[in-house]
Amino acid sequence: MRGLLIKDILLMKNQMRIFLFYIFLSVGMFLADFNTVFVINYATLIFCMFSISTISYDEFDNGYAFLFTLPVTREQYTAEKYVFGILTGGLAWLVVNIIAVIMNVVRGRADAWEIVVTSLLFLILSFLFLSVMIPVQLKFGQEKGRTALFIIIGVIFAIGFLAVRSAKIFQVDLSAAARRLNTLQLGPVTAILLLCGVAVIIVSYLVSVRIIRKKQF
């Protein structure tokens, strides 16, 4: 797996301009006083998606046929995509959180710890999104995978829209619900989401292994 990680790191090195662009964009958002949690979530999700882009590179020009002539099993290949996505997303999350804390200290704000804990929830959600996209990309490939991504995002927005509309119809006060959620202890909520996230990643990995085993190259 170490060789696969090195390969993907080198592939990401070739995209260094894009990498630096998103770093500078995140810093620019902080300087423009964008919502801190939004910026952290945005950067984490973008860097998680680098794992998906490496799958596209592997598909190009019969790359799979070459890769699997090497001493690499399909299970190792699949596991490496999850590890790479978690590493890149986790590193981006850590770096952007450090920048956010520094900016908050400079601006005299005292909510740094709350930002870190809240952004941890979005880190877990980013990993869950990655767990959905890896099997989709492996199953459908680059072109169909992009279509599937748009469909998934569309479904998520549709669910959100229907939830808001339903709340208005049934006169549910979403603001009050949000305030009530803020009074809960974030620690237990984060721990539960973390356990659920681990379970989803394991299931996603098993599905991805099943998909890659059936592929013919």
Contents of the next structure:
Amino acid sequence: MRGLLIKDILLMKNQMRIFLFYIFLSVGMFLADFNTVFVINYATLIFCMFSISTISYDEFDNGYAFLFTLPVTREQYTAEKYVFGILTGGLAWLVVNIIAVIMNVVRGRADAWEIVVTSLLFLILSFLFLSVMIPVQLKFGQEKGRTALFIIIGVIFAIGFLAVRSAKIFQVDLSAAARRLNTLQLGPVTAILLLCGVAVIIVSYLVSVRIIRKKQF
Amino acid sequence: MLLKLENIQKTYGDFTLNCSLDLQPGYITGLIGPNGAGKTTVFKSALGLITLDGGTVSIFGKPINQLSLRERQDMGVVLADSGFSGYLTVQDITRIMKSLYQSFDSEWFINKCRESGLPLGKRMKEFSTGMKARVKVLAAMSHKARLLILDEPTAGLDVLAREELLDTIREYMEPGDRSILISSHISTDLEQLCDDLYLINEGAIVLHEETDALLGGYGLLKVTQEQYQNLDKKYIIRQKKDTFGYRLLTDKIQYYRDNQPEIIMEKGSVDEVITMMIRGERL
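Having seen the form predicted alone, can you show the form predicted together with its partner chain?
What follows is the whole complex; the chain from before opens it.
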């Protein structure tokens, strides 16, 4: 696993300019007083996605075949993609959070803790997005993966639309439900979501392992 | 046996691979055949990169999927159509190999790359075909593996680079306990290097012979129609009609030298044997 992580870090070295660009962009957005949580989420999601980009590098020029002749198992390869995504996303989240908290203190605002907890919620959401993207990318590859992602997003919107329509038909008051959610404590909600997030990552990993085990190179 | 393929079968559309192959300790075994004969499919089967429709593969006496990671470190692989990402540099590869292989000799690898004039800090996608081939082979050899599996390692190399590479392979065999399975479509490469040769065509092994026996015992007879009628064909294995009369492939050239010295004979070369085995008709 260590060898694969080193490989991906070295591959990402090629995208150092993009890394720096996003960090500067985040700082710029903070200075321009953009919504802090938005900036943190934006940076976290982008950095999580670097893991997907390493899958494209591996796939390019039939690189998979050689990778699986190295002393690594297909399970290790799959697990490394999650670890790499969580590490890069988590690290970006941490760095941008620190900058955000410092900016908040400098500006004399008192909501630093709330920012951290809210952005933690979005960190989990970023990992959930990663959990969808990794198996899709492994299954369909770079070209078809993009189409598959559009279809998945389309299906999610369609489900949402249908849910809202059916709620109207069956006269369920969604805004009342949303108001109730708002009254809940942020801490316990985040903890429950964290557990759900871990469960989703595990299920996603198992699906990815099945996909990669079946692959022929 | 270091590597054993037993009746492996794989079908892709109208191509079917069906073959057996052994690699003995201390041997360099060559796999030779025309493009599309199934060489790469044999390698991918041996390495567990494709699922087989039948047959078994064992490496170091174990099925490939039961090899431990430590045992897999004892293999070095070059694939014709795949390698490390072109976005990595030789220095990057050194770091990766160091963390993957306990026996990786980074000094040897770097020195060999320098000797070959390979820039260490340049991305490999900017390398020439020959440079890329060289990095692949050196990386495969850099961790003192007992088993090397080299699919077309000399593809795209000029004569000098090929000779240099073949010398490196010979040097690699010096410790005596190492084995190599190598494929090439350039027969002279394998003629010089291999202890035994497998000839593959249309997914099947059509000939397996020790290289010395092949070069020493096989030969071509060029006979007229009349000579053909009177010839003792006991040791003729393939024949091909041409404008002159017949070209005949024998695996006992000495027999004909002794008994029919008037016939025009040529010593066997791997290319001639391949052509006759594939294009010639059986008797």
